[in-house]
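What follows is one chain in C-alpha coordinates, specifically the form predicted alone.
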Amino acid sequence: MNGDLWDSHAGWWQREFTDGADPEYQEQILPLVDELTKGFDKILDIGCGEGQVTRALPSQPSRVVGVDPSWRQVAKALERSTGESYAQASAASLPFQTGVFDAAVACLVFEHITEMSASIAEVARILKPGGRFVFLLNHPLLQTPGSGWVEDYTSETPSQYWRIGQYLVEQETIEEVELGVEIPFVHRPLSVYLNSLADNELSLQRMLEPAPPEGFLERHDAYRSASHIPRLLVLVCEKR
(Lines of atoms letter the chains of each structure in order from A and count residues from 1; the text may use other names and numbers.)
(Lines give C-alpha, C1' and ligand atoms only; values in the text may rest on other atoms or scores of the structure.)
Protein backbone atom coordinates (compact mmCIF):
# COMPACT_ATOMS: atom_id res chain seq x y z
CA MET A 1 0.00 0.00 0.00
CA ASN A 2 1.32 3.45 -0.89
CA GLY A 3 1.36 5.10 2.53
CA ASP A 4 2.46 8.46 1.14
CA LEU A 5 -0.60 8.80 -1.11
CA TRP A 6 -2.93 7.65 1.66
CA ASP A 7 -1.30 10.13 4.03
CA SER A 8 -1.76 12.90 1.47
CA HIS A 9 -5.44 12.10 0.99
CA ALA A 10 -6.36 11.01 4.52
CA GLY A 11 -8.57 14.07 4.91
CA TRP A 12 -10.52 13.18 1.76
CA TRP A 13 -11.14 9.64 3.03
CA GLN A 14 -12.20 10.83 6.47
CA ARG A 15 -14.56 13.41 4.97
CA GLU A 16 -16.16 11.27 2.25
CA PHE A 17 -16.31 7.76 3.71
CA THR A 18 -16.42 7.90 7.52
CA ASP A 19 -18.48 9.20 10.41
CA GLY A 20 -21.79 8.41 8.66
CA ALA A 21 -20.93 10.05 5.32
CA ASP A 22 -21.01 6.92 3.12
CA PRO A 23 -24.18 4.79 2.78
CA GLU A 24 -22.29 1.69 1.64
CA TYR A 25 -20.40 1.64 4.93
CA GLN A 26 -23.39 2.57 7.06
CA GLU A 27 -26.01 0.34 5.46
CA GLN A 28 -23.94 -2.62 4.31
CA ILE A 29 -20.29 -2.93 5.29
CA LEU A 30 -20.45 -2.13 9.00
CA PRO A 31 -23.50 -4.39 9.63
CA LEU A 32 -21.81 -7.24 7.72
CA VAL A 33 -18.58 -6.91 9.69
CA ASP A 34 -20.53 -6.83 12.94
CA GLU A 35 -22.48 -9.97 12.01
CA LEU A 36 -19.44 -11.91 10.76
CA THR A 37 -17.21 -11.19 13.77
CA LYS A 38 -19.76 -11.81 16.54
CA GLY A 39 -18.51 -14.33 19.09
CA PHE A 40 -14.83 -13.65 18.44
CA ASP A 41 -12.86 -12.07 21.26
CA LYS A 42 -9.53 -10.52 20.23
CA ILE A 43 -9.87 -8.96 16.76
CA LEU A 44 -7.41 -7.21 14.44
CA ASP A 45 -8.54 -4.68 11.81
CA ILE A 46 -5.91 -4.54 9.04
CA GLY A 47 -5.75 -1.28 7.08
CA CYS A 48 -8.08 0.34 9.58
CA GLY A 49 -7.86 3.90 8.25
CA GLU A 50 -9.42 6.25 10.80
CA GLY A 51 -11.00 3.32 12.63
CA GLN A 52 -14.68 3.25 11.69
CA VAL A 53 -14.66 -0.53 11.12
CA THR A 54 -12.50 -1.06 14.20
CA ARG A 55 -14.95 0.88 16.36
CA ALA A 56 -17.85 -1.18 14.99
CA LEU A 57 -16.37 -4.58 15.90
CA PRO A 58 -18.60 -6.35 18.42
CA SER A 59 -15.88 -7.41 20.88
CA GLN A 60 -14.91 -5.35 23.94
CA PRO A 61 -12.93 -2.29 22.73
CA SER A 62 -9.98 -3.30 24.90
CA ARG A 63 -9.74 -6.52 22.85
CA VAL A 64 -9.71 -4.77 19.45
CA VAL A 65 -6.66 -3.47 17.58
CA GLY A 66 -6.42 -1.51 14.32
CA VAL A 67 -3.30 -1.04 12.17
CA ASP A 68 -2.69 1.20 9.16
CA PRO A 69 0.45 2.40 7.32
CA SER A 70 -0.78 6.01 7.20
CA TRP A 71 0.10 7.99 10.32
CA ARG A 72 -2.55 10.63 9.56
CA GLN A 73 -5.18 7.87 9.57
CA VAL A 74 -3.84 6.31 12.77
CA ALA A 75 -3.74 9.71 14.47
CA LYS A 76 -7.41 10.31 13.62
CA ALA A 77 -8.28 6.77 14.78
CA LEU A 78 -6.62 7.45 18.13
CA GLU A 79 -8.53 10.73 18.41
CA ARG A 80 -11.86 8.98 17.74
CA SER A 81 -11.07 5.83 19.74
CA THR A 82 -13.68 4.45 22.13
CA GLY A 83 -11.13 2.20 23.83
CA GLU A 84 -9.54 0.31 20.92
CA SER A 85 -5.78 0.28 20.36
CA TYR A 86 -4.11 1.51 17.16
CA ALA A 87 -0.64 1.22 15.65
CA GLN A 88 1.09 2.31 12.45
CA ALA A 89 2.04 -0.86 10.59
CA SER A 90 2.06 -2.48 7.17
CA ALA A 91 -0.13 -5.50 6.47
CA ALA A 92 2.98 -7.29 5.22
CA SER A 93 4.75 -6.88 8.58
CA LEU A 94 2.29 -7.04 11.47
CA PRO A 95 3.88 -6.22 14.85
CA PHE A 96 2.25 -9.08 16.77
CA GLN A 97 3.21 -12.52 18.01
CA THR A 98 2.04 -15.63 16.19
CA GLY A 99 -1.44 -16.95 16.94
CA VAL A 100 -2.67 -14.15 19.20
CA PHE A 101 -5.90 -13.07 17.46
CA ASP A 102 -9.24 -14.87 17.28
CA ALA A 103 -10.31 -12.98 14.16
CA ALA A 104 -9.00 -10.49 11.62
CA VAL A 105 -10.77 -8.11 9.25
CA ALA A 106 -9.47 -6.45 6.08
CA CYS A 107 -12.05 -4.09 4.61
CA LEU A 108 -11.41 -2.76 1.08
CA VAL A 109 -7.68 -2.85 1.75
CA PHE A 110 -6.01 -5.59 -0.30
CA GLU A 111 -6.88 -3.96 -3.62
CA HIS A 112 -4.43 -1.24 -2.56
CA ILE A 113 -1.65 -3.58 -1.33
CA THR A 114 1.27 -4.55 -3.59
CA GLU A 115 2.69 -7.16 -1.18
CA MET A 116 -0.45 -9.30 -1.29
CA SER A 117 1.10 -12.75 -0.69
CA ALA A 118 3.21 -11.57 2.25
CA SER A 119 0.19 -9.80 3.75
CA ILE A 120 -2.06 -12.85 3.57
CA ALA A 121 0.74 -14.93 5.12
CA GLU A 122 0.86 -12.41 7.97
CA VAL A 123 -2.91 -12.69 8.48
CA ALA A 124 -2.56 -16.46 8.76
CA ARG A 125 0.38 -16.14 11.13
CA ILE A 126 -1.32 -13.90 13.70
CA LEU A 127 -4.56 -15.95 13.76
CA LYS A 128 -5.16 -18.80 16.17
CA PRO A 129 -6.17 -22.19 14.67
CA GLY A 130 -9.90 -21.91 14.05
CA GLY A 131 -9.61 -18.13 13.82
CA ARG A 132 -11.71 -16.22 11.29
CA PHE A 133 -10.58 -13.87 8.53
CA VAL A 134 -13.28 -11.57 7.16
CA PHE A 135 -11.94 -10.36 3.83
CA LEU A 136 -13.88 -7.61 2.02
CA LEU A 137 -12.89 -6.51 -1.48
CA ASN A 138 -14.18 -4.29 -4.21
CA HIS A 139 -15.46 -7.08 -6.45
CA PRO A 140 -12.41 -8.09 -8.58
CA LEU A 141 -14.49 -8.99 -11.64
CA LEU A 142 -16.75 -5.97 -11.67
CA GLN A 143 -14.24 -3.37 -10.47
CA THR A 144 -11.53 -4.30 -12.97
CA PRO A 145 -9.83 -1.19 -14.44
CA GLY A 146 -11.79 -0.16 -17.52
CA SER A 147 -15.03 -1.66 -16.23
CA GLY A 148 -18.18 0.37 -15.83
CA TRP A 149 -21.84 0.88 -16.61
CA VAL A 150 -22.58 1.54 -20.28
CA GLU A 151 -25.75 2.99 -21.75
CA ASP A 152 -25.58 2.36 -25.50
CA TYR A 153 -28.00 4.38 -27.63
CA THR A 154 -26.23 3.87 -30.97
CA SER A 155 -28.55 1.11 -32.20
CA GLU A 156 -32.30 1.04 -32.78
CA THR A 157 -32.69 -0.89 -29.55
CA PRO A 158 -30.78 0.91 -26.77
CA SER A 159 -28.99 -1.37 -24.32
CA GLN A 160 -27.52 -1.08 -20.87
CA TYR A 161 -24.79 -3.35 -19.57
CA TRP A 162 -21.71 -3.58 -17.36
CA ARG A 163 -18.52 -3.53 -19.39
CA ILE A 164 -15.75 -5.77 -18.00
CA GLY A 165 -12.14 -4.65 -18.40
CA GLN A 166 -9.07 -6.90 -18.73
CA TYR A 167 -10.02 -9.12 -15.83
CA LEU A 168 -7.23 -11.71 -16.18
CA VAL A 169 -4.47 -9.10 -16.34
CA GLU A 170 -2.93 -8.23 -12.98
CA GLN A 171 -2.19 -4.52 -13.01
CA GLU A 172 -1.35 -1.60 -10.75
CA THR A 173 -2.91 1.76 -11.48
CA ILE A 174 -3.13 5.19 -9.91
CA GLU A 175 -6.72 6.37 -10.29
CA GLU A 176 -8.03 9.90 -9.88
CA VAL A 177 -11.13 9.22 -7.81
CA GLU A 178 -11.90 12.89 -7.33
CA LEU A 179 -10.34 16.05 -8.74
CA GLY A 180 -6.82 16.16 -7.30
CA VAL A 181 -7.20 12.89 -5.35
CA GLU A 182 -5.12 10.01 -6.73
CA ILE A 183 -5.30 6.58 -5.08
CA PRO A 184 -3.27 3.42 -5.91
CA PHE A 185 -5.20 0.30 -6.94
CA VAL A 186 -3.98 -3.22 -7.67
CA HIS A 187 -6.26 -5.46 -9.71
CA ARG A 188 -5.98 -9.23 -9.36
CA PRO A 189 -8.32 -12.01 -10.53
CA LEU A 190 -10.29 -13.67 -7.74
CA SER A 191 -8.30 -16.89 -8.25
CA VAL A 192 -5.11 -15.12 -7.12
CA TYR A 193 -6.70 -14.21 -3.80
CA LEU A 194 -8.29 -17.63 -3.29
CA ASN A 195 -5.10 -19.53 -4.10
CA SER A 196 -3.05 -17.34 -1.76
CA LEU A 197 -5.58 -17.93 1.02
CA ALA A 198 -5.43 -21.69 0.42
CA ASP A 199 -1.62 -21.66 0.35
CA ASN A 200 -1.68 -20.11 3.82
CA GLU A 201 -4.18 -22.53 5.39
CA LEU A 202 -7.04 -20.07 5.27
CA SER A 203 -9.99 -22.12 4.05
CA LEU A 204 -13.02 -20.45 2.49
CA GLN A 205 -16.17 -21.04 4.54
CA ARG A 206 -18.59 -18.60 2.91
CA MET A 207 -18.69 -16.10 0.04
CA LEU A 208 -21.10 -13.16 -0.22
CA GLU A 209 -21.89 -10.89 -3.19
CA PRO A 210 -24.51 -8.48 -1.80
CA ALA A 211 -26.41 -6.08 -4.02
CA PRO A 212 -25.59 -2.40 -3.45
CA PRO A 213 -27.55 -0.87 -0.55
CA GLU A 214 -30.47 1.49 -1.03
CA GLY A 215 -28.62 4.59 0.14
CA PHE A 216 -26.00 4.11 -2.58
CA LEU A 217 -28.60 3.48 -5.30
CA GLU A 218 -30.36 6.73 -4.42
CA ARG A 219 -27.27 8.77 -5.34
CA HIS A 220 -27.66 8.49 -9.13
CA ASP A 221 -30.11 7.06 -11.69
CA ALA A 222 -27.30 5.01 -13.27
CA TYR A 223 -26.60 3.34 -9.93
CA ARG A 224 -30.25 2.29 -9.77
CA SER A 225 -30.02 0.85 -13.29
CA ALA A 226 -27.00 -1.24 -12.22
CA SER A 227 -28.57 -2.43 -8.95
CA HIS A 228 -28.16 -6.06 -10.03
CA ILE A 229 -24.35 -5.65 -10.18
CA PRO A 230 -22.51 -6.32 -6.88
CA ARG A 231 -19.77 -3.88 -5.91
CA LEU A 232 -18.66 -5.82 -2.85
CA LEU A 233 -17.19 -9.31 -2.41
CA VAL A 234 -16.92 -10.83 1.07
CA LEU A 235 -14.84 -13.94 1.78
CA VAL A 236 -15.16 -15.58 5.20
CA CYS A 237 -12.17 -17.84 5.91
CA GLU A 238 -11.03 -20.08 8.76
CA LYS A 239 -7.45 -20.71 9.82
CA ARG A 240 -6.77 -24.44 9.75
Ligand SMILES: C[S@@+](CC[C@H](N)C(=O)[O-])C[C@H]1O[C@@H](n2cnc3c(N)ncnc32)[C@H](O)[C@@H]1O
Contents of the next structure:
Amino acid sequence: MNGDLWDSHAGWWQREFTDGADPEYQEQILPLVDELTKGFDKILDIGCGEGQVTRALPSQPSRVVGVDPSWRQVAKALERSTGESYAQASAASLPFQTGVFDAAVACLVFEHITEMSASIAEVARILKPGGRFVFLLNHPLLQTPGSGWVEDYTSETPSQYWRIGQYLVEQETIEEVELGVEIPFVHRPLSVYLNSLADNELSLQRMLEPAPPEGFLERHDAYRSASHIPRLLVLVCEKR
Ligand SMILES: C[S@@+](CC[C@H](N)C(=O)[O-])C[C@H]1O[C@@H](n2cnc3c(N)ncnc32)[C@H](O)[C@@H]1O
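Having displayed the form predicted alone, please output the structure of the form predicted together with the named molecule.
Following is the full complex, with the preceding chain placed first.
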Protein backbone atom coordinates (compact mmCIF):
# COMPACT_ATOMS: atom_id res chain seq x y z
CA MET A 1 0.00 0.00 0.00
CA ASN A 2 2.81 2.40 0.92
CA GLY A 3 4.57 1.72 -2.39
CA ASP A 4 1.30 2.49 -4.19
CA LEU A 5 1.17 5.93 -2.57
CA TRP A 6 4.67 6.72 -3.82
CA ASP A 7 3.68 5.57 -7.28
CA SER A 8 0.49 7.68 -7.25
CA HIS A 9 2.43 10.77 -6.18
CA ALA A 10 5.59 10.26 -8.24
CA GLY A 11 4.66 13.35 -10.30
CA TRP A 12 4.52 15.51 -7.14
CA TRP A 13 8.02 14.36 -6.09
CA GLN A 14 9.46 14.92 -9.54
CA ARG A 15 7.92 18.40 -9.84
CA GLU A 16 8.80 19.70 -6.35
CA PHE A 17 12.15 18.06 -5.58
CA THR A 18 14.03 17.15 -8.77
CA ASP A 19 15.47 18.70 -11.91
CA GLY A 20 16.92 21.65 -9.94
CA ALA A 21 13.67 22.51 -8.08
CA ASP A 22 14.95 21.86 -4.56
CA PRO A 23 17.85 23.85 -3.01
CA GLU A 24 18.69 21.16 -0.46
CA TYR A 25 19.38 18.69 -3.27
CA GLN A 26 21.21 21.21 -5.44
CA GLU A 27 23.36 22.85 -2.76
CA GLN A 28 23.88 20.03 -0.31
CA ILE A 29 22.70 16.49 -1.05
CA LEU A 30 23.99 15.97 -4.59
CA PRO A 31 27.47 17.47 -3.86
CA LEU A 32 27.73 15.36 -0.66
CA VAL A 33 26.82 12.14 -2.47
CA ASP A 34 29.37 12.94 -5.17
CA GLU A 35 32.11 13.55 -2.59
CA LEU A 36 31.31 10.44 -0.52
CA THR A 37 31.19 8.00 -3.45
CA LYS A 38 34.30 9.21 -5.33
CA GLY A 39 36.70 6.39 -6.17
CA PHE A 40 34.06 3.63 -5.99
CA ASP A 41 33.35 1.81 -9.24
CA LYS A 42 30.10 -0.18 -9.28
CA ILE A 43 27.43 1.72 -7.35
CA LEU A 44 23.78 0.93 -6.49
CA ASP A 45 21.27 3.70 -5.69
CA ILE A 46 18.48 2.19 -3.55
CA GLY A 47 15.09 3.93 -3.77
CA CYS A 48 16.43 6.04 -6.64
CA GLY A 49 13.16 7.82 -7.51
CA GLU A 50 13.56 9.60 -10.86
CA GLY A 51 17.34 9.16 -10.62
CA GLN A 52 18.74 12.55 -9.60
CA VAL A 53 21.16 10.97 -7.10
CA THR A 54 21.99 8.13 -9.50
CA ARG A 55 22.90 10.60 -12.25
CA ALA A 56 25.09 12.58 -9.81
CA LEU A 57 27.26 9.58 -8.90
CA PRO A 58 30.86 10.15 -10.00
CA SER A 59 31.42 6.66 -11.47
CA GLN A 60 30.96 5.84 -15.17
CA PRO A 61 27.17 5.82 -15.87
CA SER A 62 27.46 2.25 -17.19
CA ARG A 63 28.73 1.19 -13.72
CA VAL A 64 25.71 2.68 -11.93
CA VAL A 65 22.31 1.09 -11.22
CA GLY A 66 19.20 2.55 -9.57
CA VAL A 67 16.22 0.62 -8.15
CA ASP A 68 12.83 1.82 -6.98
CA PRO A 69 9.51 -0.03 -6.47
CA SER A 70 7.50 2.77 -8.09
CA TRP A 71 7.20 2.19 -11.82
CA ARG A 72 6.39 5.86 -12.45
CA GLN A 73 9.68 6.82 -10.80
CA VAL A 74 11.65 4.18 -12.71
CA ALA A 75 10.03 5.21 -16.02
CA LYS A 76 11.07 8.85 -15.44
CA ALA A 77 14.58 7.71 -14.43
CA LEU A 78 14.89 5.77 -17.70
CA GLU A 79 13.70 8.84 -19.63
CA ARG A 80 16.27 11.08 -17.90
CA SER A 81 19.08 8.47 -17.91
CA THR A 82 22.50 9.50 -19.12
CA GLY A 83 23.63 5.88 -19.38
CA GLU A 84 22.77 4.45 -15.95
CA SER A 85 20.59 1.32 -15.67
CA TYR A 86 17.35 1.17 -13.68
CA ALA A 87 15.12 -1.63 -12.37
CA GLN A 88 11.84 -1.83 -10.48
CA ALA A 89 12.60 -3.40 -7.09
CA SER A 90 12.14 -2.92 -3.36
CA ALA A 91 15.06 -2.40 -0.97
CA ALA A 92 13.87 -5.47 0.94
CA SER A 93 14.53 -7.78 -2.02
CA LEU A 94 17.32 -6.53 -4.27
CA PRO A 95 17.58 -8.40 -7.58
CA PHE A 96 21.39 -8.74 -7.47
CA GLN A 97 23.91 -11.38 -6.54
CA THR A 98 25.80 -11.25 -3.26
CA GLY A 99 28.90 -9.03 -3.03
CA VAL A 100 28.74 -7.36 -6.45
CA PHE A 101 28.71 -3.61 -5.61
CA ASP A 102 31.60 -1.41 -4.43
CA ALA A 103 29.19 1.13 -2.92
CA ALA A 104 25.49 1.67 -2.25
CA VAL A 105 23.53 4.87 -1.59
CA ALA A 106 20.09 5.30 -0.02
CA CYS A 107 18.95 8.93 -0.03
CA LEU A 108 15.84 9.87 2.00
CA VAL A 109 14.36 6.41 1.43
CA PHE A 110 14.46 4.38 4.65
CA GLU A 111 12.03 6.76 6.39
CA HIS A 112 9.47 5.46 3.86
CA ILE A 113 10.32 1.74 4.24
CA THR A 114 8.46 -0.53 6.66
CA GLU A 115 10.77 -3.56 6.16
CA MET A 116 13.81 -1.75 7.57
CA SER A 117 15.82 -4.72 8.97
CA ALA A 118 15.39 -6.81 5.82
CA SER A 119 16.43 -3.81 3.71
CA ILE A 120 19.60 -3.12 5.72
CA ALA A 121 20.46 -6.84 5.47
CA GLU A 122 20.05 -6.57 1.68
CA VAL A 123 22.43 -3.58 1.53
CA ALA A 124 25.04 -5.62 3.44
CA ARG A 125 24.48 -8.64 1.18
CA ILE A 126 25.04 -6.91 -2.16
CA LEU A 127 28.17 -4.99 -1.02
CA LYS A 128 31.68 -6.39 -1.41
CA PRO A 129 33.79 -6.60 1.79
CA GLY A 130 35.27 -3.10 2.18
CA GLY A 131 32.33 -1.63 0.22
CA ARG A 132 30.77 1.66 1.29
CA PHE A 133 27.17 2.45 2.26
CA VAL A 134 26.19 6.14 2.11
CA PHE A 135 22.99 6.42 4.13
CA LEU A 136 21.09 9.74 4.08
CA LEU A 137 18.09 10.27 6.34
CA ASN A 138 15.87 13.07 7.51
CA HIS A 139 17.55 13.53 10.90
CA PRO A 140 15.69 10.95 13.04
CA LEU A 141 16.23 12.81 16.32
CA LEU A 142 15.71 16.43 15.37
CA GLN A 143 13.04 15.87 12.72
CA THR A 144 10.90 13.45 14.76
CA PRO A 145 7.19 13.90 13.81
CA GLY A 146 5.80 16.80 15.86
CA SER A 147 9.13 18.67 15.84
CA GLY A 148 9.41 22.27 14.72
CA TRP A 149 10.32 25.85 15.47
CA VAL A 150 8.20 27.43 18.24
CA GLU A 151 7.84 31.12 19.03
CA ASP A 152 6.17 31.22 22.42
CA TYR A 153 4.65 34.57 23.46
CA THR A 154 2.38 33.16 26.19
CA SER A 155 4.62 34.24 29.08
CA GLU A 156 6.07 37.64 29.96
CA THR A 157 9.41 36.60 28.60
CA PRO A 158 8.82 35.27 25.08
CA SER A 159 10.94 32.27 24.14
CA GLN A 160 11.97 30.62 20.91
CA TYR A 161 13.02 27.00 20.70
CA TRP A 162 13.06 23.81 18.65
CA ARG A 163 10.44 21.38 19.91
CA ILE A 164 11.14 17.63 19.56
CA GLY A 165 8.24 15.21 19.08
CA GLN A 166 7.89 11.77 20.68
CA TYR A 167 11.37 10.60 19.76
CA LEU A 168 11.29 7.13 21.32
CA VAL A 169 7.92 6.18 19.80
CA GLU A 170 8.37 4.18 16.60
CA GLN A 171 5.46 5.08 14.39
CA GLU A 172 4.17 4.89 10.85
CA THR A 173 2.18 7.87 9.65
CA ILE A 174 0.58 8.93 6.41
CA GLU A 175 1.28 12.66 6.02
CA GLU A 176 -0.58 15.01 3.72
CA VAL A 177 2.44 16.95 2.41
CA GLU A 178 0.32 19.01 -0.01
CA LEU A 179 -3.42 19.09 -0.68
CA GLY A 180 -4.34 15.60 -1.90
CA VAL A 181 -0.76 14.24 -1.69
CA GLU A 182 -0.39 11.61 1.04
CA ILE A 183 3.02 10.08 1.64
CA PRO A 184 3.91 7.30 4.14
CA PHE A 185 6.59 8.03 6.78
CA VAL A 186 8.13 5.72 9.37
CA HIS A 187 9.85 7.26 12.39
CA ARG A 188 12.50 5.26 14.24
CA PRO A 189 14.97 6.38 16.91
CA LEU A 190 18.54 6.71 15.67
CA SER A 191 19.61 3.72 17.80
CA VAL A 192 17.34 1.42 15.75
CA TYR A 193 19.19 2.37 12.57
CA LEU A 194 22.66 2.22 14.16
CA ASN A 195 22.03 -1.19 15.76
CA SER A 196 20.63 -2.60 12.52
CA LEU A 197 23.77 -1.45 10.68
CA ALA A 198 25.97 -3.01 13.39
CA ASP A 199 24.00 -6.30 13.25
CA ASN A 200 24.73 -6.49 9.52
CA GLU A 201 28.50 -5.89 9.62
CA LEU A 202 28.17 -2.31 8.41
CA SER A 203 30.69 -0.33 10.49
CA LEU A 204 30.13 3.39 10.97
CA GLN A 205 33.06 5.44 9.63
CA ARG A 206 31.69 9.00 9.60
CA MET A 207 28.50 10.73 10.73
CA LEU A 208 27.63 14.11 9.21
CA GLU A 209 24.99 16.60 10.40
CA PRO A 210 25.28 19.50 7.96
CA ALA A 211 23.49 22.78 8.63
CA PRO A 212 20.63 23.54 6.21
CA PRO A 213 21.98 25.23 3.06
CA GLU A 214 21.46 28.91 2.25
CA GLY A 215 18.95 28.32 -0.57
CA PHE A 216 16.67 26.50 1.89
CA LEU A 217 17.02 29.17 4.63
CA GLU A 218 16.07 31.87 2.13
CA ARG A 219 12.63 30.32 1.70
CA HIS A 220 11.17 31.28 5.09
CA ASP A 221 12.06 33.41 8.15
CA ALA A 222 11.32 30.48 10.47
CA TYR A 223 13.77 28.31 8.52
CA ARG A 224 16.50 30.90 9.15
CA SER A 225 15.64 31.07 12.85
CA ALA A 226 16.20 27.29 13.02
CA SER A 227 19.40 27.34 10.96
CA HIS A 228 21.28 25.70 13.87
CA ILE A 229 19.08 22.57 13.66
CA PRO A 230 20.20 19.99 11.08
CA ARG A 231 17.60 18.45 8.79
CA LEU A 232 19.90 15.87 7.26
CA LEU A 233 21.85 13.01 8.83
CA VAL A 234 24.47 11.17 6.77
CA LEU A 235 26.00 7.88 7.93
CA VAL A 236 29.01 6.55 6.01
CA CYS A 237 29.53 2.84 6.68
CA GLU A 238 31.98 0.16 5.55
CA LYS A 239 30.99 -3.46 4.97
CA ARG A 240 33.35 -5.68 7.01
C1 LIG B 1 11.92 10.87 -0.95
S2 LIG B 1 12.00 9.89 -2.38
C3 LIG B 1 13.77 9.89 -2.67
C4 LIG B 1 14.12 9.50 -4.08
C5 LIG B 1 15.63 9.57 -4.39
N6 LIG B 1 16.40 8.74 -3.50
C7 LIG B 1 16.12 10.99 -4.31
O8 LIG B 1 16.82 11.31 -3.32
O9 LIG B 1 15.84 11.78 -5.23
C10 LIG B 1 11.71 8.29 -1.67
C11 LIG B 1 11.74 7.14 -2.67
O12 LIG B 1 11.72 5.91 -1.92
C13 LIG B 1 11.03 4.97 -2.72
N14 LIG B 1 10.62 3.83 -1.89
C15 LIG B 1 9.50 3.68 -1.15
N16 LIG B 1 9.48 2.45 -0.60
C17 LIG B 1 10.61 1.83 -0.99
C18 LIG B 1 11.15 0.52 -0.78
N19 LIG B 1 10.52 -0.40 -0.02
N20 LIG B 1 12.33 0.21 -1.37
C21 LIG B 1 12.99 1.12 -2.11
N22 LIG B 1 12.53 2.36 -2.35
C23 LIG B 1 11.35 2.70 -1.80
C24 LIG B 1 9.88 5.76 -3.29
O25 LIG B 1 9.28 5.13 -4.40
C26 LIG B 1 10.58 7.07 -3.64
O27 LIG B 1 11.02 7.08 -4.98
